[in-house]
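One chain comes next, on its own, written out as structure tokens in the form predicted on its own.
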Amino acid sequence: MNQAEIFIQQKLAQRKLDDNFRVLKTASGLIDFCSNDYLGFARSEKLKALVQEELRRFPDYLNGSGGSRLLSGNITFVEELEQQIANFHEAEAGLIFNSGYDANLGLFASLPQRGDTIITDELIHACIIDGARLSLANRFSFRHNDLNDLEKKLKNAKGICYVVVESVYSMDGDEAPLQEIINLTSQYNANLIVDEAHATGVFGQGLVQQLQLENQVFARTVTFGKALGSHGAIVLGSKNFRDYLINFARSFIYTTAPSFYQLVTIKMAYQLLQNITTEQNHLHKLITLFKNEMQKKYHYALIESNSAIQSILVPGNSNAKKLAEHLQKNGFDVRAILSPTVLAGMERLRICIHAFNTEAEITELTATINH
């Protein structure tokens, strides 16, 4: 066995040791509380058929893009499209990625200069650390929502600055105080960049523009993977900030244009979240629904969330993993956030409420979690 292939075999033994051992799994059956999909647009017949109703406009479409945008993979539909995005989210311009992590390696590591200073929330996404990473800016990280210690990082950053927030976090479903970020960022002469990947849809159109914070945003990363149950993501900002991301952006410009069929896709689940709100509300309904429920005993600690990602702590991977499992034998898709993805005694079963659950569905799963 060759050097490689030793150091492999130690890593994975290591990660069996320490009971965190990842493996791909699918669910068969399973009553789906693991997803993304909060609207159920995934699952949608409704956009599957306006998906396919706008494709027949268009015959001769490719079945692949045939390169990158900056090649042959650019297309008027395309640009239209990151236009009507960009005005439904009232920014002045946007740019599409393959997918949310494109998008924020590629801004992360081509805005920031040496010399400049990134301030980003202790849980924010990975997506977002990678990319930091890839530039030559000195990185800093404030304690999760803690006001006081982003100021003081605030008050030593040098250059240009950003500061990075979710406005919806992908692990414990809370909300950024963006008004309060907003005030520091604009005494300290700061840039607040905001993911809203897990708002857009749950939201509204997300959270900045449910606090008519846009103008006051730098840019703001829209992912279609969660509630538009597609897949891609946009970067909205200024026109030239638009331009700059093209030029520098290295995950836009050195990788193959997203299909014409995920652009359809994307453009029909814009369409049909303008006529969503009886299951936005239906959600929200049942978010309430799993609180209460979960209030009734309480066996497990509750992240305090009012979005659709719901965490349970369960310390210790293994402890986690056994209740998971129960669950998943009982019907419920429910999985387990190990550490490292979450820190150490911070292992929960992170529950994702949609839109096409039902009452009696979140009536049983927390008597089941709570039995």
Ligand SMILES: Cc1ncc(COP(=O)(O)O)c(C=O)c1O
Given for the second form:
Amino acid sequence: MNQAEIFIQQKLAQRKLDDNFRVLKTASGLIDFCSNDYLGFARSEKLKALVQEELRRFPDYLNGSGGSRLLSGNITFVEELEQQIANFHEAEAGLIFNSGYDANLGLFASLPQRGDTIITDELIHACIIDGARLSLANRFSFRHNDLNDLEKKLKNAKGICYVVVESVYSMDGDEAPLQEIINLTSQYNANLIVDEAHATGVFGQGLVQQLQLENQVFARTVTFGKALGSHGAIVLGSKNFRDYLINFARSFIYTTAPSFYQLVTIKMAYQLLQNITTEQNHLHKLITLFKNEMQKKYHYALIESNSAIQSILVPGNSNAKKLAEHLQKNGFDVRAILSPTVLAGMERLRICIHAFNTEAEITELTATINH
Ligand SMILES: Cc1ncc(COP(=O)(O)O)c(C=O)c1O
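Let me have the form predicted in complex with the ligand next, following on from the form predicted on its own.
First the chain shown before, then all remaining chains and molecules of the complex.
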């Protein structure tokens, strides 16, 4: 057998041995407690109708963009949309990327230079790590949400310093202490970059705005694939920073621009987001109900979180998988998050609560978890 095939077989065999072999599954038809569709926009008939209506205003639209933004793929619609989204988030400017992964990859690979420093929370998303790895800057991480550890790292930072956090962490669902972090970044003259992927739509327009900190962060990444129910992302910052990304962010420069259909979906999702207080209130009511129900029984430890992401620790890949299978058999689409995606010993069920879930679904789910 060819050496590459042998290598592949060995790596896959190891995965199976570690009980963390990844397989693609199609949507199950079970009650959704695993997607990031927190507000139900991905399945919203209202959003579909808004998109169709908007598309009819542009009968000549192209199915595909035909090229990168710097060549044939740029249109007035996308530039206007970027400014509208920037205004919505109270930022000076914004640049749309094809995904949150692309946005963070482009940002962190292009901005920090050799001799600069990137300091990230230890639980930061893989795309930020990957972007930072592509840069030539020094990289450090600090213990999750630990301000003392962050300060230690800030004291040793060289060059221009960037501190990167998620306002809501994707696997634990807890929040970064943004105000306290900003106190430190301003004391040490560092630039704070916040990924709002799991906060936008769940906590108003995002946690940065909810805390009125928009003028104190250097940049934000907002993704459209979670509460906005679409796909893509925007990096928000100054007009100069937008120009910088257009010139240096390779994941923006060397890729085909999003299709018109995608842009319209994003635009209409933002329109829908202006009027969803009822859904947001219902979502937070369900989150509280879930936490209360889980606290009544102490079979499992719940990671403290007020967001739509509620993680139940079930240490060990096979234990986590077994509990997920038990829930699936009982009609709930809950997935296990295994190591190495999370640290060994921190395997879990990552339960996502949505505005379209019902109180009865929550109580049945918690009763089945704690059967
Ligand atoms: C915190 C965070 N940032 C970025 C991303 C990537 O976004 P996208 O799914 O749009 O590529 C994700 C999603 O997986 C995420 O959780």
